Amino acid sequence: MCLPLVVIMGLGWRLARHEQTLAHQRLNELLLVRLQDTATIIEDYFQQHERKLLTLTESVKHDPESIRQLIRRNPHIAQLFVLNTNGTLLYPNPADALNQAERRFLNDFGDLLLHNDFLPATAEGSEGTTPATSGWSVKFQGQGLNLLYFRRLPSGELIGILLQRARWIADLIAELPDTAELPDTTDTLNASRSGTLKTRIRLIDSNSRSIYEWGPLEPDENAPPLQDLAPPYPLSSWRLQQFVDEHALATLGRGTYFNLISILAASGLVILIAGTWSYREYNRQMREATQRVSFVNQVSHELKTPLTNIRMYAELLEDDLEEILNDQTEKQTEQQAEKQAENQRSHLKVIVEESQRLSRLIANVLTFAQKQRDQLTLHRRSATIDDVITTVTGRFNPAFQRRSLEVNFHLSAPDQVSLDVDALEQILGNLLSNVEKYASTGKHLKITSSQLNDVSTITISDDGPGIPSRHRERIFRPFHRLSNHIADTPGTGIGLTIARQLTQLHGGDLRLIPSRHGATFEIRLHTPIHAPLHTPIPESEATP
């Protein structure tokens, strides 16, 4: 019962096992799909935005009022500047009349613009490389990154715009997901058993600041992300992070473990039942096996005593004979001679009685194979109730006079009936039997008989030890004795087994009343009355 279970233990620790370790790598590609998902939605923005500022920068005229007039037109355009060929600044030009915010942008990025430490590596082609036309570039410079766009026109000239870095920001949070709108991953996962898997976006700067978050989770401050992934250019020095409830992911894949106890709960209630079963088939068949040991010892126990004394008073008789053959020429008184008649029919008595005895359980231990065999079955004639007591009592009568008990009788039942005469006469000498058994310390034996309708019925009481209460439904029951020690109480064990089985098959029943002393057990027959088997001839017509 414990391999199996231990087996199944084993396999399915390292099922659950490896299916938490699945759940959670299904967690991980789906939050860094989110992630890629959260960068696909920034780059789009920026190649958006980079195709607003191609077309702005198309229909740029390069004298300083006009540009100051579309900067101050276009809220998302915090500077705009204009390179000759040479690398020239024309725009802001440091040697003209300048407003504050050009002033300002000069003083943060002119040494940018002087060496175009601004512009981005050259894209590598089939001839070397060559510089790239148009794009981003980035500075960190005051609150953080700033970026420019730049592009260069076919003269040669170069256009670059500083962005708004607060507005830029802004309208890129607006594309983002908002809090109310993360999906809910509980579906997807199986992760908790109990609600939604709470998972928090963070996306942070170049010096760890967040700078827009969305999700139902307040990660711990300390807490690490479980994903994290840098977003396109020209926000790769950007970090995008997921984080998820520890707790629910403590408990990712718990649903396997579950599933798995209820397997083990089921198979181990299934082998319990199973060797439940067994073990009780197994004793069923060691106390079957023990029965019939005991049966097989106790039939061979029952049929050497009355035999060994046949075989005595046999041996006795016998040479109470050659006695006789020997003193036929010697004359015996009268008192000599009867003396040696009463002792030789004391020992004919004892062989009648041991040789009934032997026919009785010889008769037993057949109608028992019969039984076994569903072979069992009745022979009714007509016959008298009392008369069949009277003749099976009689054959007990020396084995009560030795004894001492005394038989009253209150017999009722004088009708012809239709029986198993035999069958009776077996019932009867199975209660008789016991009687002479185990109740021979009593005194008296009281046998009833009575008829009422079709139903006959016998009682037979003694005042003997009586019967334990635990055993009285048992003793019907095949091999089964109140001691199964040979010298403590002689017997098969089948007799109220036959006996409660044939009563059975003439349709009644044999049992154990209760009684203050002694036992008392009621026999209930089906017995039909029997109709005469010839009619009766009229008087009238009777020869003289």
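C-alpha atoms forming the largest set that superposes within 1.5 Å between two forms make up the rigid core. As the structure is a prediction and not an experimental result, all values here were calculated from the model. Positions refer to the first chain, counted from 1. What changes on going to the form predicted in complex with its partner chain:
- Annotation: Cα of R51 displaced by less than 2 Å between these two forms, core superposition.
- Annotation for P219: C-alpha shift under 2 angstroms between these two forms, rigid core superposed.
- Residue displacement note: G464 has its CA displaced by at least 2 Å between these two forms (rigid core superposed).
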Second form
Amino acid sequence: MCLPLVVIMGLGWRLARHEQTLAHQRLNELLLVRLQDTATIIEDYFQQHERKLLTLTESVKHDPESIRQLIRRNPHIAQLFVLNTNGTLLYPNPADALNQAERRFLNDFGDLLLHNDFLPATAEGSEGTTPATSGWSVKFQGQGLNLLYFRRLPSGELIGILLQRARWIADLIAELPDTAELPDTTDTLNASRSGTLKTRIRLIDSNSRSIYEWGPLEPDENAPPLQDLAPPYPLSSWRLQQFVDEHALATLGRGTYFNLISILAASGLVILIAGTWSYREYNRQMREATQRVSFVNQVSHELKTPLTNIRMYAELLEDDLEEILNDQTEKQTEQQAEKQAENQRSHLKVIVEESQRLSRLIANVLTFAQKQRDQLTLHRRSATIDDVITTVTGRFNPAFQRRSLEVNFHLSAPDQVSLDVDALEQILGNLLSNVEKYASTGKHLKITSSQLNDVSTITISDDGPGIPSRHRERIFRPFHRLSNHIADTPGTGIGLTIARQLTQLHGGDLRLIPSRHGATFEIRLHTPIHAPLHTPIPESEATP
Amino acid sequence: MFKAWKKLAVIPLLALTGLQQNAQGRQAMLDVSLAHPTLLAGESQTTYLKVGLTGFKLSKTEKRPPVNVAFVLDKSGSMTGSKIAQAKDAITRAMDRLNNNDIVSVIAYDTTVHVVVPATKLTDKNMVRTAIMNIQAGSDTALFAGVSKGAAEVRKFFDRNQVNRIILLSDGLANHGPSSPNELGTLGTSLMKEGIAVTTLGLGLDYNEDLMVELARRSDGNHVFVEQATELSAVFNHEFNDVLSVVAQEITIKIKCAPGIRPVRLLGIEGEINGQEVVVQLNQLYSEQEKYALLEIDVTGSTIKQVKPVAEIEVTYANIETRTMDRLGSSISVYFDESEDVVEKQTNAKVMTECVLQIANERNVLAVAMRDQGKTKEAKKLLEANCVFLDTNADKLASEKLRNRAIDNSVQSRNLDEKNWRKSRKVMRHQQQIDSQQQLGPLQSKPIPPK
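We have the form predicted on its own; now please give the form predicted in complex with its partner chain.
Full assembly next; the chain just shown is listed first.
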């Protein structure tokens, strides 16, 4: 069992040498995924925006009044313009009386419109050769990057929208995560202990100016980003950068090193546990196999004993009968005749007793087999617990008398209840048979019964040697016997198992309850008060 | 002042106010008047058209509209200590005036932004209070990002029938992310289109007043210069007086000038001049507050005794009480007379006072620009001239307000030196914003002793 552990440890140590680089690589990948997710947020925002603008351009009325009204109302639009098929401005028309914003727009973007070069090469068209019908265009002006959305209408006119720069930046910021406050950001020891790697993601514009950033890490002024990627078009001239705590990165290897040791320790432990378990399992199976063999032996033995007894006493009776026939001619004294009859009766008793034992034994074996195949079922009928107790105890009377065991009854379960009489007989039989076999050193046997609502309880207490407490539960396992020697005491080792299974099937349980001396078994059964089956209340008669 | 009103009463009212009544609710009051209701016959002249709108009184017994407010708090390093403590205290106190129909969010920013309390109905004040108290000062100032997140929180529960507002408190220069007055200003414009106003509170002497003023001005919020953190509580209280007294929102004023009338420019308030049409948009009107647009117009000469139409005015706004879109209309004409006396006598003193105030304000803005370029002497001269201009008109128009502004300009002209400039500039920018936006700022109500 130690060998695989050693092998794993050896492999582990080899692995440890590569672990740091591996950890870095993995972390890099993980962080990159996060950065790419961020880029996706940006992409989604612009796609969503594009869809809205597409709908908007469909409904734009082309008179200056409506356009101005639209610009006044729409928080995203800085300016809107319309070009006709020839590329001349329809709005804002320089020949008209323009407002300040329109004039400023023409001043800033007039050249662009004149040369028609705002239609980007990168804009997506259906074919590479045909001009794009709608999309984004980027123009550097004033504070930096400006976004124009353009759409060519089926009529050939072109609508362009200059987005309010501050607004789409603000919207992007609103879409991106914020920075939750750490409990104590100044305590680096605490932060590293908490196990979270501090990072910072920064969105920077074309002039390397930070637009927005988030994450608890405060990177050094000149620290290079761990990762750097361009957001998708139209923001592709901006950058997304991710910074990671250098210190945490350096200790990362050590961290995984410790992890490795704990992994090794854990796998060692797992192997140990697995080993121990298999060992015990093996032992258990061996034991079970032995027990099964001994069970077969026991059963054979158990079957043999009553059969031998029956045969023996039957032969004795035969002898007696021959004697009677032989002596018929001779005149017997009355005393002699009486003694002979007494003898014969006792022989018969033994035969009856032994055959009962035999049938009990066979019943047990059958029940056990049924249970194994999950075919054990109850056959309830109306009966009285106390009657069953009296009947079963009656069968043991000769044996108990032989062993001068005195039976005391305290019976108070006289109600008619729904009950599987055969099952209860088997349970009681097994328990009393145990008393007969194992507790014959005692002098008293006490049987009590009681009933409360749907539960009936029977206890059987002897004053024999008792059962050690460590065996309290084990005795109910199949084939478990305190001793496996055939010679010790006869028994199959399934009596209590079956008795318990039957009580459980009966909605109750069989327990060995602690007692000062001897053994006390308690049988609890679910026994609903029996409603007379054959005299049901005819409902149809109740309502004529 | 009283005299001026008497004079006004004598003037034949030429404004034909055609108030369109909404079903039962009260309406804002529209006042359309000219600085010179009578002009000299013959010549082309310049005068001013005023379109004023006064909010009806919000009775205290009535249910006020719910408020959706985002507190955006600067937690940069400079806020460390008593400043942030006072700010947190002021915010939690201000929150006490709100109830569980109101929506609150709290955003704190330094280099990064932390949404401390995402927009929530104020049902658990203690939770919000605890979260605010846990805010700790950090490093840099990502003001733009802070406002962006604040706006996103307000948008979560956006409703046109509530007062949607961001209250930004900062004591430092925005040094992370977009940081120019123009960028913040255009963000303000965008938010105003949505019906979100940003009130900016500048704390101490280190914040960028241009940026803060621009953001407030373009979104039609308030701007306040708060010199000491101890004043914060009062400032928040004042801000909430405003927030809780909004009676109208999404106000659009349209002025259609008649032929022969050329709209030149708007004084103070921003707007669009599209040929003959002028459009001014305001975010909100407070209870009993008058907001006005002053339009400079060129009137072509006309013959004596002629009545010449000047403009048709249309005002639309969302009435917060009736939750209806109300529409007010009016038109105005001008008389011509050959007597200069008559023209002078019929001058509308109230409108003239406002014109003088706005013109002086423009000059005040110019003076700041000059001082920024290092032309301290020129700036001083301009402010002194402004003082005289205001003083003369204060006499002529019997205006206490103009007199106060004259004193202000005089004081400002003496505070252009390096030592005082940082503070003086903030005072000036604050006052400019108060005058141009006709803000009900605390400085306005501050009594200044007469000469």
